[in-house]
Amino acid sequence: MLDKTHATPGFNGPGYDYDYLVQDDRVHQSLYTDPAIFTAEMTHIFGAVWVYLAHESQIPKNDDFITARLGLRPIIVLRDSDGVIRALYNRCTHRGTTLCRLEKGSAHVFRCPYHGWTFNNTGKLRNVPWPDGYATDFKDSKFNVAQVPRVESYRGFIFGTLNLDAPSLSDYLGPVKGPIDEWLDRHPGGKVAICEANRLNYRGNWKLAYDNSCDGYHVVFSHRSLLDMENRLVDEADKGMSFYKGKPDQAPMYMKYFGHGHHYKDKRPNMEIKPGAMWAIEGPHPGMEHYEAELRRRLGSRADEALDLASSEPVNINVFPNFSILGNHIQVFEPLSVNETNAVWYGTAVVDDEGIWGDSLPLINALRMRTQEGFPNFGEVDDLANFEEIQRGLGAFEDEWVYMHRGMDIPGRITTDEHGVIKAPATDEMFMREYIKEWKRLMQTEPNIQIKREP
């Protein structure tokens, strides 16, 4: 059978026919390969919705900053000298060079390395060298650093948007706040601290990572070596993600789609609900038995609870377009071009302001760091290889379509509750079909993009 192909697929006059490019069971390969679509995404997606920028624990004190990205825009996320959280464009208003070239630090001013223009950490211009050379009033606000007009936090997670018409952050997150709250509330005081990151890069489109973020269909095929490694020391394969073996469609784990592109996979129903259950399925890591033995010696009956804090909680919480909570990790997607993306995996640590765990806290966090070494180093590399091979395969552009129809049109398989939350087996592609509808809606909507400057 011959398929009719299109030299300029889906092109309709001055814009793209997104109703053609996104169909019920498939999307056009150009969503992943067309540079013009990628450029449009930087406004219609990464400019229009709430994008994850940083965590408050990364800027705990006044004048602390980190550098980040909002789509392609370089950003300085900081707590200014008065404690206000801001997201400044990392761009001098003179000639456009980046103001800050450090990953993180503390500064009450930023001085441009090119010509020495200096700005307060509110973004306001403070000093210009030899100003007599300009017939200019530097009190004009146009010389102050541009910044993201709306910056809000949800329980320590900092998001920003350029769209003045976007809903509040709380409304944007909607029901996905429930899984985020559950994930945080298992920690003392409902808090975590962000640690250093595994920084990975792949030659592929950013949506390939988001397509994968709730995909339970690939696990036993793509992560076979990781599963073998996790279970190499046990008689019965029950560690890590072993519950994907056999008939995972019939397992009690599930996924949910919440709207606004957000979705969630809950694998906890696969295990017993009791202290120590998460630790029981944790794969082996060098030296972990010594930490376990010491915690059991110190804590006795409380040790299982402490060991669960060190374990990776089996959930995938995905906030469109660039933020995921996976196990104990925070994963952030950073698009660089139509076919290049950073995938950054931040570790997290237990914060114990109330002293619940006393001098055992360093042991818990040391073990937690060790358990967080596994997936970024032995699992994510499998995924990145897949993403790169997908990108390469999509170069066969006459074969136009990418299918995402697993679970579709099977009676009783997918349900929708009274709040509009959609539920499906953990191996279905329901979440892909739903989030790409939101992608299409955003690409067809003109956002009210603004920047602000200090007056």
Contents of the next structure:
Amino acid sequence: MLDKTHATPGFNGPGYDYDYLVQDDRVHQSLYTDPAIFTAEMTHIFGAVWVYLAHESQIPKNDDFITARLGLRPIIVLRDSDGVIRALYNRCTHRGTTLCRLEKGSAHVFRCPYHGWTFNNTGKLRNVPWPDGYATDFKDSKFNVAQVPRVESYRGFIFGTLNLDAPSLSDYLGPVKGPIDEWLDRHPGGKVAICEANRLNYRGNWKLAYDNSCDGYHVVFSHRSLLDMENRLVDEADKGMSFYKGKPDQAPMYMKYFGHGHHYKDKRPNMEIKPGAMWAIEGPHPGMEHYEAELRRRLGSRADEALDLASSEPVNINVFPNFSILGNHIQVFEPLSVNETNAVWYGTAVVDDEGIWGDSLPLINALRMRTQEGFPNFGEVDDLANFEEIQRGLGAFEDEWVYMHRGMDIPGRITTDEHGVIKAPATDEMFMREYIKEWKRLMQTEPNIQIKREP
Amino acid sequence: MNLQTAHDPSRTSFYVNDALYDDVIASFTNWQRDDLAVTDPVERDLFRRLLEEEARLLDNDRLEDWLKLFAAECVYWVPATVTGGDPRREVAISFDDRRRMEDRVYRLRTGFAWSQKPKSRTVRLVSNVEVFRTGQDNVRMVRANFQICEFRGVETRYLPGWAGYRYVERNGRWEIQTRQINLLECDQCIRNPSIVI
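For the form predicted in complex with the partner chain instead of the form predicted alone, what are the coordinates?
The next block holds the full complex; its first chain is the one shown before.
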């Protein structure tokens, strides 16, 4: 049989027919390969919705800053001298030079290295060299650094949006706040601190990572080497994601779609509800036998709870478009071009302001650092290799379609509750179909993008 | 550190404890000192030869033989920051003990490590080898610059950096106790870091 194909999505004239490109069961390859679609995403997706920028623990004190990206826009996320969290465009209002070239630090002013224009960390222009050479009123706000007009935090996670018509961050997150709350609340004080990261890059479109973030179908195939490795020293393979073996769709784990592109995989129901259950499925990690013995000696019956804090929590909490909580990691997707993406796996540490764990806290974190290095080293690298091979495969561009129809049209398999939350078995592609519908809606909508300047 | 190990470090990890972390951090702090530099060409050449042998084993995919260069209780550390930091408080690109090094080799041998299918071909250049004395006669610190030329798929990329080694002599043989690999791009996003770096 021969297929008539539409290799170029603009086949129907100027503009893109997103109803053709995104169908119920499949999407067009151009979503991943067309530079014009990528450029449009930087406005219609990354300009239109709340985008994760940084965590408050990365800028703990006034004047602290960290550089980030909002889509492709270089941003300085900072706590100004009065403690207000802002996201400044990293761009001098004079000639467009980036003002800040460091990844993090502390500064109450930013002086442009090129001509010396100097700005307060509120973004307000402080002075320019030799002002008598200008006939200009530098009090005009147009000379103050542009900034993201809406910056809000949810329990330490800082998001920004350029879209004045976007809902509040809280409404945007909606029901995904539930899993985020549970994830935070298992930690003392309901918080974590960001530490260093496993920083990875792949030659593929950013959506390949988001497509994968709730995908339970790939686990035993893409991660076979990891599953084999972490079970090589045990008689019965029960470590890590072994619960995906056999019949994962009959397992109690599930996925949910929450609207606004956010989705969630909860693998905790596969385990007994008891302290130590998470620790029991951890594969081998450096120092685990020593620190387990030491924590048990010190803490007795509380040790299982401490060991669970060092264990990876089996959840994937995915906030569209660029933020995932996976295990204990905060994963941030940074699109660089239509076929290149950074995937940064920030480690998180337990903080214990109230001293619940006393001098056992450093032991818990020493263990937690090593557990967190496992997946990026032995799991994620294989996913990224597969994403790159998708990108390469899609170069066969007359073969137009990428399918995401697993679980579709099977009676009783997918359910929707009274709040509109959709639930499906662990290996379904329901979450892909749902989030890409939201993607399509956004691509067909003109966002009300504004930038702000200090008056 | 307890060299008379009661546990098999290929099976269990008791030796990665606070004492080891303290020891690793201390030994990798302020060690590249002119007054400790070994000038004897014979000794310098000994360690140069050991590094060249290691590079050859890795380039020839002799990973099991590479593991034999290490002390039973060893560390392979690739920091994610320029200063290294304290691995108890920060994740590293990797901080492997012996078991995890063996895990790493095991995974690459499964045939299902897609990031290494096809395998990378590498040539490793090792240079600027300097040897430093320590407070112990049977312990040397060695610094070398390296460049890994890695061909995979259709292109060759280059991973430059410098390595710090802590060698311990046991039964007349110098074994690697700690191998610290400092990539020039350690704090940047790295594509497919799946080979032994």
